[in-house]
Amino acid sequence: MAILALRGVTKAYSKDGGAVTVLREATLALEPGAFVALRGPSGAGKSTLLWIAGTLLAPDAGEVELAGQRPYALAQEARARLRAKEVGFVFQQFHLVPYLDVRENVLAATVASGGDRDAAEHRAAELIERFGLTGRTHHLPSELSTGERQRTALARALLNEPRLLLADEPTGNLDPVQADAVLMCLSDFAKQGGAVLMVTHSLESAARAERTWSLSEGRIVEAVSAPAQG
């Protein structure tokens, strides 16, 4: 069963008294183990598609299925619980809470899920160690390097052991070494049975995915194999 399925998803925004359609019957399915890069020009609707897939923005038409459930048929609180349990988000700008330290930012993911706090504390410690942040545990985001901020964001995304990672330009602010570490993490997540959908402008980042899809005029128009990595 697909972890994520979008069927005929359409979304329009109001602009200058009219409507601009950014997604037109977009359809995709992500099975366990999938690592897909989504490319397209600015304004093509890539981020909108991620928000809809992540249950943050309801489509105007079409169906979204996440982990066997239809999130937009759920009440808002139930949808938030499903999102906290099944989806991890990784953003180019990190979106860390500026007044929380590394540990607290990682643990912030457990608040919405209502999960076991003791278990969350244990997993947070494991992730902080895994991402080489042990010496930065009590540092604020402003005291971290760019790479450390992204690793903190990755740890937060993985805290609740989601089945889906949605990544919006996750390497956009990183140098090649830092970018490689992030892409390796995303690849490992997929190899362990999760699914990754990554928006990227970078050909190098897209080449690390299992497949590359293109979004043009609101539709996913092609699915091609990424070049093999040596």
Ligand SMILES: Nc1ncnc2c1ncn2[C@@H]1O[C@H](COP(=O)(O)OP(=O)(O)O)[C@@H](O)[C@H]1O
Contents of the next structure:
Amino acid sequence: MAILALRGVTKAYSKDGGAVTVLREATLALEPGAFVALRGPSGAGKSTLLWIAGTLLAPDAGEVELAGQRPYALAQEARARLRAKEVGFVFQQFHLVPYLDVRENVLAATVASGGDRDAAEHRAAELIERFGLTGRTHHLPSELSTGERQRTALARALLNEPRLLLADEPTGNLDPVQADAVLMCLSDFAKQGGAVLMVTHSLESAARAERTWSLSEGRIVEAVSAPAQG
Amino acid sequence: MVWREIAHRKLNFVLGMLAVSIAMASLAGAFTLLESYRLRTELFVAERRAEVEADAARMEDDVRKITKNLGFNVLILPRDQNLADVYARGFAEKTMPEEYAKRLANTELITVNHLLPSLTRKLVWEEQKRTIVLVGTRGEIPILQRSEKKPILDAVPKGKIVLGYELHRQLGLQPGDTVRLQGREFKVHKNHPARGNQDDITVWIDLAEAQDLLEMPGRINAILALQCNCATVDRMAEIRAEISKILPDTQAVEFQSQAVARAEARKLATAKALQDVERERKLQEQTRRDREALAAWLVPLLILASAAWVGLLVFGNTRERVAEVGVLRALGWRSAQIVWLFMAKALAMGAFGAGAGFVLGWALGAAWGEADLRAAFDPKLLGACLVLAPLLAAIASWLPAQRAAGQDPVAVLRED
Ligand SMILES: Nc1ncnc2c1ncn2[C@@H]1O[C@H](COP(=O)(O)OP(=O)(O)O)[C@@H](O)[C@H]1O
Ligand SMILES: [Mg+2]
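Now the other one: the form predicted in complex with the named molecule, given that the block above is the form predicted on its own.
Up next: the whole complex, starting with the chain shown before.
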């Protein structure tokens, strides 16, 4: 059974009086263990799709199913709970809380899930170690390299053990070495049974995914073929 | 997390705390000051009143003792004597027979203890070329049916003279010296100390010798009735009735003894002092009321201003933390948790501001009110501050916090 399924999702933004339709009956399904790259030109609606999938933005039409639930049929608070439990977000700009250190940023996710504090602490330490941040545990985001920041964000996204990871250009601000580390983490997550939907511009990043979709005229299309690396 | 944020944006927190402190300091200060002022006024008035009352009680007691011994005094004058002249001159001009005093003494005059007839004239002392008052006096007329008492005044023996202060001082006369008055020789019997009145230029001689010297045999111009005692309240009416029965062509006036006059002056002074205390109390009460009135609008105004300020600061804080809020929403934080993030900060602002403000207001209020710091401490006031300030801060930050929690997370994340 798919962790995430979008069926006929349509989304339009009103702009200068007129409406700009960004998604047109987009349909997709992500199975556990899937690692999909989503490509498309800027302004194609990739982020919009991610937000809809991540229960942050209601579509105008179509169905969204996340972990067997219809998030947009739920009340806002219940939707937030579902999001906390099942979805991890990673952004291009990291969006770490500037006044919290690495450990505290990671633990910020547990506030939302309301889980057991000791278990969360334990898991946070584990993730920090796994992502090579042990020496940075008590550093503020401003004291970290961009790669360390993104790995911190990743650890935060994974704290509540979600089944879906949504990454919006996670390597956009990283140098190739750092990007590689992050992509490794995403790949590992998929291998352990999570589903990853990663928006990216970069062909190299997309190549690390198992499949690549592209967003064209508001629809998801399977990329014909991953361009061979020169 | 709240603490981290506070530590991260110290200025925002300190400014909020400061506003709350000022408001709470004004509240605590006003209450402390007014209370210490009230206590001080009460204490002051009570002390002053006790003082005045103690004085008054002591004086009243003195007066009671004096007047009990003295009774009161009546001056009996010829009926046709104009009283205005007596007051102007110091003695009566008209005369009456000396025999009146005896007649009075020989009737059953129950109200009078002592009767002193006298003849007084102002004259020029020929030998010394100066104006003096000459008083002819005699011992008391013994009153019928009364046992012999110690005479209240000593009579001047025949051939002797008693001199007022200015006379013996200026003439350099000592008791035993001989002096001539209108061609007659007298031996100085006694010199009076200064009395600061007509007595200082007065000479006293035997009544009969005075009558002889003034060529007014058998005449007197006043009878002083001393230590009159009456049963009724209207003592003068009683004594007048009695005297006029016996001596129809005399008049009687109350002669105020200095002791009585002083007692009355004291009574007046006491009443006035009490009035002063009362006036002082009213004045201080008015000042207190004025200050209360000032505090009544100034304190709420400051509290409102500080609440508005806290609201504004929290609003600014939410604006600063838009990205943070967006990402927390993406992490699955519920609105209530985000509201709490801001409210907790406002509550901390309120609590710390209240603590600091209370201490400040308490110290300032006590200092200004000149009260003891410990005595001015009011735990209820501290409690009120600690409840009121966080409550106000929470109310003030409610709207901005709601606004922050209600904003669309996507709007923030779109910046990617
Ligand atoms: N709130 C909005 N109002 C109007 N247009 C919007 C709004 N948000 C996004 N858009 C437009 O929708 C399109 C898709 O945006 P986005 O999902 O961010 O695309 P991508 O992430 O692929 O660059 C863009 O053309 C963008 O200008
Ligand atoms: Mg985008």
